[in-house]
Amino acid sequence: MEHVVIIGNGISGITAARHIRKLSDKKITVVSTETDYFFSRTALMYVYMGHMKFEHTQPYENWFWKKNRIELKKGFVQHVDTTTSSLHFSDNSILNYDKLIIATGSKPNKFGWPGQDLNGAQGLYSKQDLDMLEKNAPNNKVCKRAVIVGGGLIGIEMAEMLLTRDIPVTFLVREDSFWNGVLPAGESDMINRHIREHHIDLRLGVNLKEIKDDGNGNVKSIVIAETGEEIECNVVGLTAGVSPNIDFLKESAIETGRGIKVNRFLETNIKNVYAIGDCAEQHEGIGQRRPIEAVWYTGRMMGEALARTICGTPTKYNPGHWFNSAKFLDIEYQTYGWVWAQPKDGETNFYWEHADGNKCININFNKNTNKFIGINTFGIRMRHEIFDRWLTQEQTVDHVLTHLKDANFDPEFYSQYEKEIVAKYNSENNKQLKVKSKSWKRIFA
């Protein structure tokens, strides 16, 4: 019986295992050093915030794995020998494979800051990181202040977590405005205001110089590079992005760049060895996408595609139109298609912001053809399927705005803003568009 070994029990690896089992009777072994069972990584923050217990983050009961003949092995892979098709573990055990799937995900970036390995300096990615934060910041008596380094999605999540325990937070962001390498100026300014409204000490345009030791190996304070200011704290959240977790492959024959190099079928340069999820790097990005995508849903899609390939139906990874979602404290964010921090040649943006300063949309379109390219929405929920359809159909921005009610996914009795949005667009573009009523027939067409 062919033996498929999967290193990593995150969304990518487990999706591959589940779909291989659906399609075949192959022997499957999942290897992980993090936890015994698969859990939803995106839900970790809610465990710390008290909204759920850790076991609630596990989508499957513990008996699921044995019933579906998916063997689980807990251990740390130190070396992959592709000549003998074997994995070598830190406890000196060896596991042979016929096909190998590497799905080892990401690890938090560290940039050689003095003191970055002190007790209290940590990332927020793994279950171990969550356990460490519970130890380092159980309350505001033990942790009198936390400093978060890095202005991305993990950083804002960590800030929200600490606020639920009344722990003061200072946020160091290298850029001049929060996440302005991704968001256009209007949205970035909105998030700056929203962060400060939550009494977070947001410091823009600054870098971490060092983390100081209290003499016992614990965090005492941080120093800002530009000003030399020292801020006393007990926890330093290192959230300046992530990078592929592939250090254990350094001595292997598997080709790597920043991640593990793969083709559209997620095959590496070694026969019967594949890579999926955050650790996989396409030789060239697909469309406008980056070669490495550390996104939950793309990992799931890679797992499904690879399962079909391994089970005899070669299937290219095809992620379709870009989309993503996140939450900035109280403001929900969605993006469909492409909206750049700065419009590209031939493109322009239409921006609307509500008077309360917590809702906006930003639509990117071709200034010559009016072709709809993408949309960012903050504080207004939208239907993924509708925007995916409009992008595929290459609809115009006028069509999108006219039918905006079809895309709105806010619950019943929520305020509606489509007329106000379209009125602003008409005023700026000398148009006379009228918003059409929501049509369930169109929505489910």
Contents of the next structure:
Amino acid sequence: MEHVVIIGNGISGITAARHIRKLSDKKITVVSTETDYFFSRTALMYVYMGHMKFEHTQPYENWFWKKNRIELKKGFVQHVDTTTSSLHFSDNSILNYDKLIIATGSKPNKFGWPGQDLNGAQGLYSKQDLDMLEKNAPNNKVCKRAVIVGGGLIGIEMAEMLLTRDIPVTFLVREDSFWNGVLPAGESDMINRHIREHHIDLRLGVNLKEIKDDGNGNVKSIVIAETGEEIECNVVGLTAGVSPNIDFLKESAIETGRGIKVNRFLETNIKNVYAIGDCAEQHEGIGQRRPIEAVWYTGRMMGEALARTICGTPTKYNPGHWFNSAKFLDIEYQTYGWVWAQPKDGETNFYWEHADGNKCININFNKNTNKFIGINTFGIRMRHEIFDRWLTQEQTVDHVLTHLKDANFDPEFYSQYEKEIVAKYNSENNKQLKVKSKSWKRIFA
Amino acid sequence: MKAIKYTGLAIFIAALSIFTATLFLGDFKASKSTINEFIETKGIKSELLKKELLTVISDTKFNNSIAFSSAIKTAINKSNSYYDALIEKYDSEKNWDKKGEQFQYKVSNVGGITYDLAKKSGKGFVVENRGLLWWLTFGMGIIGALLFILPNLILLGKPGIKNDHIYHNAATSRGWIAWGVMIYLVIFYLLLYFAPYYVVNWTFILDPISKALNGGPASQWFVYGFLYCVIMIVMGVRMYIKYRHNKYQIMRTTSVLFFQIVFAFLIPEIMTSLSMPGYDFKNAFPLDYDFFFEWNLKSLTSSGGIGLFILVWGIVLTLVVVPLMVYFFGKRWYCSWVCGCGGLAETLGDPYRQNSNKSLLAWKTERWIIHGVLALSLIMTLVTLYCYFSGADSFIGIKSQWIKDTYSFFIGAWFAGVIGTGFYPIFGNRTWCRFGCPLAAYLGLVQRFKSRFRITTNGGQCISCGNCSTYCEQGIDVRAYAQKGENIVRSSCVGCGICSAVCPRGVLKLENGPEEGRINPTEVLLGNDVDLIELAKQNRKAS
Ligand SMILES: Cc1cc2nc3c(=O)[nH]c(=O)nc-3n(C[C@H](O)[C@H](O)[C@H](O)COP(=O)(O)OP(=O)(O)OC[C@H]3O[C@@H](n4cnc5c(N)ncnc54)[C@H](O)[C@@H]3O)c2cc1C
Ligand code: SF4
Ligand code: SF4
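Return one more block: the form predicted in complex with its partner chain, after the form predicted alone shown previously.
Time for the whole complex; same chain goes first.
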């Protein structure tokens, strides 16, 4: 029986394992150093905040693996020997494979800041990071202030977490507005305000110079590069992005760049070795996507596609229209298609913001053809299926706005803003669009 | 703000302590004439019991209801065992006539008799200070609880889901506070159902309100109904604050409050005061399991037009209104918008919703038990109705009285009350609704197989975080569906909407739509554009 070994029990590795099991009878072993069982990394924050216990982050009950004959092995793979098809563990044990799937995810970036390895300086990626944060910042007596370095999605999550323990947070963001490498100015500014409303000390356009030692190897303070200001703190959250977790492959014959180089079939340069999820790097980005996509659902899709390939149906990783979501403190964010921080050539944006300053949408479309390219929506939930369809059908922005009620996904009885949105669009563009009422027929078309 | 909150808590605890302590206060003394009158009205025939009551009880002052009721119970038991012995004696002598004669002297409703006499004999502090005690218990309790709850408007920060520290708090994560609350609630229910004579002092406190509403003194059920409404209103305020950003929750909470206060409480009270049978027009059979009991049918058929109307309405409600509404809106219209049990679960029980068990085993157990209770309630009703119309006392070998008593005891009192509500803090707030309610089982079958209701999963947006499953009071593993891109169509879903509320990615939406496309098994998650036709072809080739 063919033995498929998967390194990494995150979403991509586990999805691959589950689908291989669905499609075949192969022997499957999943290896991980982190935890015995698969858990949802995206939910780490909720454990610290007390919304859930760690066990709630595990999507499958513990009996699931045995029942589905997915063997789990705990251990750290130090070296992959592709000539003998074997994995070498840090405890010197060896595991042979017929097919190897590398799904080792990411690790937090550290840019060589002085003091980055002191006690109290930490990222937020793994279960171990969560445990460490619990130790470093159990309350505001032990942790009098925390400084978070890096204004991305994990940074703001970490800020939200610490706030629930009444720990004052200073948030250092390199850009001059939050996440404005991704978000257009309107949205970015809205989130700036929202962060400040939550009493987070947001510092824009600043970099970390160094982290100072208290003499015992603990964090004492940080220094801001631009101003030289020193801020006393006990915890420094290093959240300046992530990069593929592939150091253990250095000695192997597997080709790597920033990540593990793979083709559209997720095959590496070595036969029978594949890579998926955060650690995989496409030779070329697919469509407008980046070569490395460190998001949840792409890992899942790669796992689905690769399982087919491995079970005899070669299947390209073929992600459809881009989508994603996040939550910034109390504001939910969803995106479908592409909205760039700056409209590209020939594109323009339509922006609407609610008077309360907590909801907005931004639609990116082609100036000349009016073709709808993408939408950012904050504080209003939208239907994925509808936008996916509109993108495939290459609908115009006028069509999208006229039928916007079909896409509304907010809970029943919520106030709806389509009229207001379209009125603004009409007045800006000299049009007379009328909002159509929701139609189940169209939604299920 | 925090200071106000903790002051509120202190006041509430004080009120609760006084409320509990009142049970040990007050004097009980029955005069000879009271006892004689009581013997008369209750038709007590046992000379021994009469003597006991007149000598031991009458004109003796007891210091609290416990001592008083114990004395009465001792008297009754003494008399009962005396006649039991006689019965046995005549039985062994095969003297059937004599044996048969003895039964009339026995008192079967020990609890009821004891309660009634206690109710007549309360004296002293409690009875004389009803107003004061109302303020010290209910009044202070309400004020304290509100002081505890209202500061959340500010303490919770901006509107949004704030489940912070639920799993750090001993009250909400099965810690010692939760166990303490559970024990208190269980004792409360045990007293209410099985030893109401011990809580007779609570009824004194509410006599004035009862008199104003229905003209009569308060019974233990009046206390329960009043307390129920008060708790729901206060905890409803908590819901309004906690979910103030979520209109679905606001509307739903308003609806259950309305139906509880007006339909379950006020209308029946007013009907009673107009000497009609008190009826809760929204309480549908088989949750209202004694609707077809002889005593109810008799009372309805002898109450003229209104009785007949209730009879017809009760049947139409269960057979037509309930399934039709479930078809259009899902069982939520009843369970989360109308029902009293649901109403308490969604207000008092909301802090405990995360304690429901999400395992597959629990789901399997649930299906057996709840459908078992449904079957039992139907069999019981069948037997009862057969016996009612035929005059027999058993049907298919089942004694009507036995099955009614058994059901009332195990399902009506233990399951719905003691376990269903008493165990909120440990097993979650919908234990009864999930495992026990026969109406929920019926609604669930309709919802599963013939309804427009579903929870739509938003394509591929789920990040498997688990908030939805954790906060599903019905123990549904919502995530298991959401992460596969499947809609949630489950018989047990009561449509509380909390999974949708807590989802940080906007994945879930409760909605009523066309039946077609309601259940959507997904081969591939939205966003992964594998060519499905090609895939199907290849699958065929491969197999
Ligand atoms: C706090 C946080 C919040 C996030 N929120 C979102 C979100 O909201 N939406 C979203 O789309 N994405 C989010 N992400 C990103 C998302 O979680 C990742 O893209 C996804 O988990 C990557 O999955 P993976 O399977 O590729 O790798 P991982 O989940 O990282 O799994 C890799 C596993 O491999 C193990 N491993 C690595 N090296 C070895 C070795 N040498 N030997 C043995 N085992 C090894 C690791 O210990 C780990 O368990 C978030 C990430 C974090 C950290
Ligand atoms: S699935 Fe959602 S709506 Fe249904 S009972 Fe559970 S939490 Fe409530
Ligand atoms: S809460 Fe939302 S994102 Fe989290 S598991 Fe449930 S559906 Fe998925």
